[in-house]
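In the block that follows, a single chain appears as structure tokens, in the form predicted alone.
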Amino acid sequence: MEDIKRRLCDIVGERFVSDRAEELFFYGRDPGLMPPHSPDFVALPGTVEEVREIVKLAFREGVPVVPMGAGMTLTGLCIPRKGGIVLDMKRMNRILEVNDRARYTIVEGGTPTGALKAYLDAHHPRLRFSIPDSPAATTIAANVMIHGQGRLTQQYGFNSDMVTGLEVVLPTGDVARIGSCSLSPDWFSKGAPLPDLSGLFLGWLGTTGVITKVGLKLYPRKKMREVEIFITDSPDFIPDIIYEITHTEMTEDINIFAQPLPLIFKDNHHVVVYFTGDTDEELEFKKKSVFHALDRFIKNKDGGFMTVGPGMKQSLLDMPQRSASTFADVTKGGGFEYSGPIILVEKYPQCSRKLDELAEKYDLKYHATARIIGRGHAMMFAFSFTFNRADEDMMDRVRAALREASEFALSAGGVFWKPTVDEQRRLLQAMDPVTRRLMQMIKRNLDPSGIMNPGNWEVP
């Protein structure tokens, strides 16, 4: 082990390698409920070549490597389950290019979403990207790698759909360029008209390579944003409400939330609709189109628009929103975790009732959130619970509730998003066997030594 530490120091410099217990403690866990496991070393590479040399070292020595962005997934994906080297990418945080005419950017693999937002605000105010509601330290590479969602997901799909190219260090130490950048200086497409090889890396939770550069689509940034909330007291109306709103194609984003506290929100489902426009007239036209689309619900007294006060409006318009961190403190003790399957919008009523049932059964505070993906093609439904980190019994109850939520989601046709190791196993067991063998073949060919984030996506 001392020899590996010395060679890591030779690659990145002594300052950027650690095996000190107090630092390994933090790199061995995430903010969720997964059990911790310490790495043997932490290394912070500053260049693609340094990543490459570390991976080659790990490949030769058979040492696990776990790439890490900000470690915000909550589901233990960056916890080094078999020890080895945690590759902290935060030094690789440069924004390498913004092509404002072709509307894409190229960033290094450790670039935080907050850094790109600040850079575009300062230098390209007419451009934006799909900002997730995770903390601003979340890296862009990690977000697309887990098929994250953001403010533009209702219009353009998963954030990974907005990737325009990748540079990846393979588990053998080779460097691969994926998309148009494999034969052109321009990063305009991750696939078409070539075969789309980005699927070998996106969704694989860091088990097939280390993303060192990401090309990402940018979109027009309108001058104005607005938000309205439509409420109904029955989850049964939600699918039809979403269908009518998405039919207008007038919205920036659509979220739904339901929670028992504070009491103003109790027993209602809140459809939060975002609009953008360059003029008052454009904004007003879009809002009227949505209002008109929901006329029948209002006339039947099945729902209506609520008044959104200035404070609440500003909170909703924040990017990213801080509601998740606020919710985490409802119970006091700072704990928060959710199971967020991707599932059809028509399953909203069943998901909502299941969440109510679990909260009562396990005596937990809960929050339901749904984000619409595409034109109502699916949604991410979050079964969220808050807990006190000092209360072991409460943490066990949350674990049990999340497990039951996962089982329900799978039985209802959902697919786990950023699954825990346990959820990965259940997915692989339930998966079509030909698909499972295809995954096994891809994994074994890309990572013949099994060094990349072992424990995750281990196909039997």
Second form
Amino acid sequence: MEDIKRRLCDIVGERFVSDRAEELFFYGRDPGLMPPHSPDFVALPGTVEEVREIVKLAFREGVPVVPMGAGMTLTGLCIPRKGGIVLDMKRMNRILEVNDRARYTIVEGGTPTGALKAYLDAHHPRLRFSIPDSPAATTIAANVMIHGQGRLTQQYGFNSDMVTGLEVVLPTGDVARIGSCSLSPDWFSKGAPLPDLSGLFLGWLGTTGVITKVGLKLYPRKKMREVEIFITDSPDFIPDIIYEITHTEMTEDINIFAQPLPLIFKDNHHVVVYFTGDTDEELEFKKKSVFHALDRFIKNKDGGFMTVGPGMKQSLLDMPQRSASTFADVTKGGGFEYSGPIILVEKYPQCSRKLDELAEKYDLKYHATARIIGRGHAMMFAFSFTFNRADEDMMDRVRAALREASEFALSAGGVFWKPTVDEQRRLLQAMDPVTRRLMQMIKRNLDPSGIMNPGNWEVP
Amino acid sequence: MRHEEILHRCFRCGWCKFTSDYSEFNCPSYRKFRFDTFAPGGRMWLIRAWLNGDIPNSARYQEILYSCATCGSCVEHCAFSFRDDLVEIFISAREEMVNDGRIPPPVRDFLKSINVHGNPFKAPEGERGAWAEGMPVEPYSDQDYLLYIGCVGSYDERGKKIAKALARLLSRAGVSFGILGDRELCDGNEVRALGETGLFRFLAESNIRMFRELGVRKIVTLDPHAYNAFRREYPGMGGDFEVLHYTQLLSMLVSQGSLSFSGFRERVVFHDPCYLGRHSGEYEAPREILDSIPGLERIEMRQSRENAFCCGGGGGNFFTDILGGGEESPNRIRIRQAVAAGAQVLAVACCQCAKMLEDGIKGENLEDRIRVLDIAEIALTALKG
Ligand SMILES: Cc1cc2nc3c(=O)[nH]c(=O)nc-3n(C[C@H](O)[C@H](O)[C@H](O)COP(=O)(O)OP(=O)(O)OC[C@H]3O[C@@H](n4cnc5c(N)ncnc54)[C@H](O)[C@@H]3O)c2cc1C
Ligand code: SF4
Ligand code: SF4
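So the form predicted alone is up there; where is the form predicted in complex with the partner chain?
Expanding to the full complex; the earlier chain stays at the top.
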């Protein structure tokens, strides 16, 4: 181990390697509920070459390597379950290129979502990307790695669908270029017209390589944004409401939330609809189209638009949305975790009722959020529970509630998003065996010595 | 430990690391060390781990806790309601470490020096007022203001120049003020920030007693750190005085017409000192003074006001230098920011900042591009007549 440390220091410099108790403690856990496990080292690479050298060293020595962005998935995906080296990627945070005309950017593998937003705001105010509501520190590479979703997901699908190219350090230390950038200087497409090899990496949770560069689609940024909330007191109306709204093709993003506190929110389902436009007329037209699409619910008294106060409006319009984080402090406890299956929108009523039932059964404070993916093709439904980090019993109850939530989701046809190790196992068991074998084959070929984020996506 | 009940509420989400627009990491210790353990959230989790016995009070732990510049950027940017307490939590942890008897050697030396010599420079107490020799200043008797200089202005060469400039300026403006000279005592702000509560109490109580005996009503401080201690800490200990930072007094003098300027033809950017800006909410007074000087072109750095990047000297680091050194030391970063903004002069309102940033210029080899001047120095140079 001393030898590995010395060699890590040779690669990244002594300042950026640690095997001290403090880093081993901190990088051995995340803010969620998964059991901690200390790494042997934490290393902070600054260049692709350094990542390569580290991975080559790990490959030779059979030492695990766990790439980490901000560690904010909450499901323990960066906890080094088998020790080894945690690669904190956040020193690699340069925005390398913005192609204004072709609307894409190339960023390094540790670039925070917040930093790209700030950069575009300052230098390319007519461009935007699909910003998730995770804290600004979370990284773009990790977000596409886990098939994240952001503000443009209702229009364009998962954030991973918006990738235009990747540079990946393979578990052997080779560097692969994925997409048009493999043969062209231009990063316009991750796949077409070539075979789309990005699937060898996206969704693999860092078990097939380390992303060192991401090409990402940028989209027109309209001058204005607005938000409206449509409320209904029955979850049963939600699928139809979403169908009608998405049919208009007029919205930026659609989220749904339901929560018992404060009392004004209780028993209601809030469909939060975001609009954008370059002129008042455009914005008005889009809003009118959506209002009109919801006429029948209003007429039947099944729902209506609520007045959104300026404070709430501002908080909803924030990008990224800081208030999404503060759910962690509802019990003055500093923690929340959610099981967030990707599931059909028509399952909203069942999911919602299940969440109510679990909250009651385990006596927990909850929050339901759903983000519509594409034109109602699916949604991410988050069964979120907040917990007090100083209350072991409450944490156990949340663990139990989440386990039940994910069992339910799987039985309802959902597929776990950013799955815990336990959920990964269940997915693999439930999966079509040929698909499972295919995954196994890919993993074995790409990572023959099993050093990349081991413990994850391990085929039973 | 005070505030122990808050530690577990940190979500380690990292909002606190950034500026408001997320364009830069604004926690100077995170920016330098880059391990998440050196970010505010890292500190929160490690303090809890230490109290729970999960990690020892090691040299690394001490480095992590003592590289916090108490700059307050995390207080400004954390998303949670307990954010106001963040700096206090870090100071409480240091208190606990002082009680534990295990603190970094430079911190120990600093505290010892204050205890033995009354100042961090190990200089004789009798020399505290030497900066004022030949200056148009009187000992404080019954003037309107007590001008409180503090350790850096009294002993440090750079600090002394600034103290002199301010004293000249005030007397030219006809302000009735006096100084304590060698009777002055350390204000204790850094002692408190480094976690020595007992010594801080002693200093504060001694100061309050002396100020009372002398009939002090209004204090104007050279140093924003002293301003902070007098304004925030002393009232709770019976020290109720009207306290101003000198930039506030100067800005009043400007608006009353007691100070007017002929000109200063340079491009100037102001660096907000953490204890004047974020800790005290005073962003305007220094800018008003600069804006009243004809010919002076005032520009802003991207990281200014609430988002100002610390010079790295706060929280005792001016004396202990735990945060300093290398290309990513805060003072060098700050100089790069000032140069990028296009400034010829970096204006400060704190002698600690002045010295830190001058060192930053040397470190960056930018002596021919930019210089550091205190607002008192700029104002004196620009004075009419
Ligand atoms: C309050 C809150 C709100 C959230 N809201 C959203 C939301 O709206 N939308 C959304 O999509 N998510 C959301 N999330 C979930 C999650 O935080 C984000 O998806 C985030 O983008 C993950 O980024 P990260 O840098 O924290 O990832 P990490 O947790 O650091 O990493 C995630 C996975 O990617 C791997 N990985 C990291 N970097 C690399 C790399 N360079 N190469 C290869 N593998 C890598 C890791 O090994 C791990 O398996 C939210 C989380 C929180 C706490
Ligand atoms: S201090 Fe606040 S913003 Fe920073 S990590 Fe903790 S909770 Fe998040
Ligand atoms: S006070 Fe400043 S240095 Fe200390 S943790 Fe907060 S932001 Fe970092």
